[in-house]
Amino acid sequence: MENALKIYQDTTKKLKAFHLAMFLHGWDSSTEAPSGCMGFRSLQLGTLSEMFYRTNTNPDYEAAIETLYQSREQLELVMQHEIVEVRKNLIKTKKIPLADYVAYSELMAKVYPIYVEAKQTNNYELYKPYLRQIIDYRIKYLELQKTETMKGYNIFLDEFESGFNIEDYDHFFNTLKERLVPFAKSVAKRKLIYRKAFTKKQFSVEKQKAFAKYLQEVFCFDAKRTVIKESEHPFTTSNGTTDVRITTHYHPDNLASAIFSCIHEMGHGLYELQVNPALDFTQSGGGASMAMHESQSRLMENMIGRSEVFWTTHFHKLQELFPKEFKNTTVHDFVKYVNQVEKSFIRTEADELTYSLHIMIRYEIEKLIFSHKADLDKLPDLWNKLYKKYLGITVINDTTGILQDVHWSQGMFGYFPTYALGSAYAAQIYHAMNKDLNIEKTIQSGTLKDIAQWLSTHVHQYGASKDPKTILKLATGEDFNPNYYVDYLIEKYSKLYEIQ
């Protein structure tokens, strides 16, 4: 077993080196790379993908994994969990023909700039043939990966959140529909009264960047190990615990957008920063799952970042940067503004209460696509129909409709449902944390270091060395319970909108 462990560790070093190359490419292509470079770069990425594939499917490496798997009870706990996951992923990788693996990687490199152009020019027809190619590849992937116990769209759902399938998500979303939708409708009929003059102002992008730097300190987002830049769609990426990068998008006419995308991505980034550094040298670093990752960003963005106590503590900094824009504006005006409920087109700008409805739309479309019940030529029509059904609004164009999210351009089907699940995880974790900390008092201190430490101890340190259900139970003492999420939302918005 000693030789097998050496082969495994040596190969892990090579795979992590490939990860570094792909990490830097992904960051560069989304932030600074000229769009004209992607044709040549896609060929180079195809070569890198082939090299990665061959390393990952090397017979000696495969034999080492099997040896370690068969003797896993003799391994330390982190390796026991890791070898099970690595073996599972290797089996799935080997089912993909090398030619398909390389071709798909090349396609992914080409699609992003086309997607951005299509979104910016409201040109779905430009994007459509590439989306069709992606879907065709993903359908083929499902055929390659199906087993007696795992088929169709469930394969994608399980890859993003192990243990969750269509039945589980249908039950979860139905629970939200039963309790939240009627409440949300009653809230949407009410109006929040506040002074709105500041919402019509233009806000300097440079000053917005200065506030982002201020938030970086508040959220313990270590400047020595992090970077904040701009991209079309905000995201977080990392290479271990020493290089964590986030982006945002600044809008002069929408100050809240950049503020909350920064806080959201810093939540993701803090998770990556606080994983046990020893896991950097393993394949168990990073977040435990998509939903667990989303729980950290939603907890920071909404439960902390939109709270009254947070802005009572930090609104002075906004007023300092934008004295004219916030003239005669109180912190209560701003809190009502950032928490108001309204039917909106854009998922990333949606309020907490209606956010899950945006997720349900994408979930239902994905289910239809991969059960072959959706006309791929008419996906915008399907999208618009569901927005009318769930949110009661008529989509004005494809830029604010089907082109608004980048995920499908990256082949990430099955990802969206984890956003809603992550919000539910967040509420349960927040409830548990509040038993150990006085969260409001901690926020009033001006820094979230105590909250960051609690999350490090109870969630972050484990990285992906345990499955998300185990981490959730370690952190909260309970199995997953979506009622914490529903109760939190009803309590918050009943108070905000003075509903008895």
The other form holds:
2 protein chains.
Amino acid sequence: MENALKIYQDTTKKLKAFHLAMFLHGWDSSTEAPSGCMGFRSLQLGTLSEMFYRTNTNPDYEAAIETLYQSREQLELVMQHEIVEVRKNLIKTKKIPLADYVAYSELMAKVYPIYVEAKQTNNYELYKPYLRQIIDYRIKYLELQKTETMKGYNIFLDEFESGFNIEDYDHFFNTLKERLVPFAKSVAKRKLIYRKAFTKKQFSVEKQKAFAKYLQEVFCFDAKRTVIKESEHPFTTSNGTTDVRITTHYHPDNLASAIFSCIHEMGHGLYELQVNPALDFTQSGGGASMAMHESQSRLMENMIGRSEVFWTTHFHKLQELFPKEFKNTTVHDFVKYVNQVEKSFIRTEADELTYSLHIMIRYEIEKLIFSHKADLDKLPDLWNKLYKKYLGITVINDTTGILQDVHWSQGMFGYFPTYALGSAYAAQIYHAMNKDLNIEKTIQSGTLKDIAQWLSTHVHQYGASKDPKTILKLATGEDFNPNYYVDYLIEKYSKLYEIQ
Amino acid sequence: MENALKIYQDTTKKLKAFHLAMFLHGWDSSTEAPSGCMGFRSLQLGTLSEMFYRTNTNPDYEAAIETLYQSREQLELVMQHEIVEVRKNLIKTKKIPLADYVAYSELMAKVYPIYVEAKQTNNYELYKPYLRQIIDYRIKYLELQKTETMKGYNIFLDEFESGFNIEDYDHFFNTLKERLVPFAKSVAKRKLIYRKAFTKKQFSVEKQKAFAKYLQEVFCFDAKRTVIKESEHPFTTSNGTTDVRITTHYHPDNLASAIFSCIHEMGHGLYELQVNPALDFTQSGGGASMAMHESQSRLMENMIGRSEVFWTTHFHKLQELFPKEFKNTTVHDFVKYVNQVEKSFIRTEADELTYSLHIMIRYEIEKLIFSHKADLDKLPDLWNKLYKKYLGITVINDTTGILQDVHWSQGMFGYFPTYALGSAYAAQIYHAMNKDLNIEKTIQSGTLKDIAQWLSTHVHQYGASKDPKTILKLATGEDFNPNYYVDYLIEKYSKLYEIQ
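What's the form predicted in complex with another copy of the chain like, now that we've got the form predicted on its own?
Next comes the full complex, this chain leading.
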């Protein structure tokens, strides 16, 4: 047992060292690496991955995990949870024959440029045979991973959100169907009236950066342990709790884009910063799950960052930086602007109210695919029919329809639902937090210190040392309940759109 | 043999993968990593170093090297050279007992802050006992590494410049003593007359960056394979020939600083870019030696970058960027400014003419230390005496005297001489290149394409696949001859200072 623990800890150290290399590579390649370097570097990355794989599947390490698993009652709580998770993942990894793994990786590399071309040229037929191959591999994968207690699409759902299955998600999305779909349709018929002149202005990137710095203070995004930089697509990455990095993309003609992407990524980042630092040395660091991570970014971006009270507190700073651009603009104009609901074909551009309906459509299609009830030849029709049904939109082409998201071309099924679940977690967590704090008052104080502290205590500190369902219950005192989310949306948008 | 080659190549791949990690870490930590991240990261680095060490001393790898070494006549030329070098380094590594290695690393970590304090407070006595410990370790190291054919200080010299020993360096520095010391003294008595008003101006960092971009074009520093960024101290780093990065530091009150550090680092960088790309996959990539690397940076910085013809060609660009700052300044004023000789205590601020005399002083002291003829108690006196003798300067305190350089506190002895040797190589290479090209005419053309091409063919392409002495002979047709260097300096400064 003692020996097993030593082997386990030594291997963890090695895996963490490889993580540093991959963290630095990912950050570098997305922000500043020269375009010509990737050929040679990809060979080095291949070798690093191979060394990582060998470390992770070393027979001594495997044996140690098994020993620890058998005597897990004697372990501390964090290790008890960790060893179950690590063992589960290792068993899954080992079920995939090396030949399949290699063939699948090659397929992935081949598909990406084809997907991009298909999207650019509105050509689903070009993409279809590859999508079929991907799905065939994923079905084969599900067969390999099938157990007594879990099979089919549930396996994917569980991989992205441990403990959530079709039943859970159906319950969630049915609530949205019953309560949110009709409400969203009634909102979409109305128009927000506000002075829009400022939306046509150009906003200096230097000043936008200054505002990002200001937001960093407000959101307590510790400058000593973070980097904020630019990249094509915004993202968050971290190496433990002492090095958390986010990126944004500044658009001179769209001030809101960088503001809300920055707040969104700081939400993710604050989670990583506030995990118990002792977990840096374990395999239980980082966020608990995809949806729990998304809950933290959405809570900051939408529930706090787009609230009226947030902007009555901070709009003066924007006006100070952009006096000409915001001449004659009131804070109410700005709040309406950043909360307007618009029928949109594109998920990533969707407003807060309709976002999860885009996700619901993808969830329904994925369920059909993996219960063998979807006809790939007619997938665009299915897509378009569901957009009509739930969003009242007539999709005009596949580029803005079924080809808009990269996920399926990367074999990622079961991931989308976590985006919507995250928003719903956020509403439930917000509701619980509001019992302990007066959130509006806290926001008015100018700093989100108390909110960061509450999230640290009730969510962040646990890292991945507990399941998301457990953390949600600890934080909110109850099981997942999607009605908080729908209640929040209906209340917010009824007020904004003056619906009785 | 075939099996040995496979093991050798597989291990090389792994070592290259670790190199990527260390390259990214070094770059990141010097340019943008958050200050708080190093505690946790240093543990990961420790693990990476340990994995690197184990890979490098794996018994199978060692046996493969021995097999290849025994049959080296059957190997291709590059591999023949490489296997000799790799075997030599491995034998050296293995001669150090692990306990010594650990104790020495600990000492190094302890000394640095003490060295910094001693320098800041002008307190040699504080530093002295640690310097003594470092020297004792280095003497022990020399004992361990002693062979039939090499012992003492020669071992250090050979490590930094393969093939160069005390005899070679004595010959070099004696030439400087005889010819350069008296000339430099006569120059130091004179003053360059020029309009200096521009030296008191402030120069916008944004515009300095624009000039760096311009220089990047002039020096053919391929934008697709390079990054130029900022850091506290300028440096060059690379990951093979497809990713070469330099930094500079912009001073608003000193335009020349960033210009010449940028050109200097591009000289290093161009070398790395132009190594035969096939060597990326071997252990013979990168530069041939410290001095050969320095020769390329000094050739670009001093012989080209500070030449009159360079500035008659490019001064218009500076004037275009800084019209106000350079009002009433002629190109001749600027050329005098960047070439003026000033008595300086500080090596890193020394002018081109006297730089190597600073190095000569360090070389003499190092020789005395490792022949047990230096009294550490009186080392500052020795330092000051030599500054008086060779540079005619009375050193005012140890901060600007013996404590100015960090090298000895890091155990680096035998390194300094390569700085001066590099300048001397540069002059000999320039002389040879000028027979094939008309260098002045090439500079006037506005691009250094032909010079880059010549250096690629005659120096860069070989990487570390040959010894520096061999490359110098191939490039210039003769053995090292320090007179080219002295001739060049005397000609340049006689003209500038109007000395007949």
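Each form is matched to the other, and the largest set of C-alpha atoms that superpose within 1.5 Å is called the rigid core. Positions refer to the first chain, counted from 1. Computed from a prediction, not measured in an experiment: that's the story for all the values here.
- If you fit the rigid core between the two forms, you'll see the Cα of residue 110 move by 2 angstroms or more.
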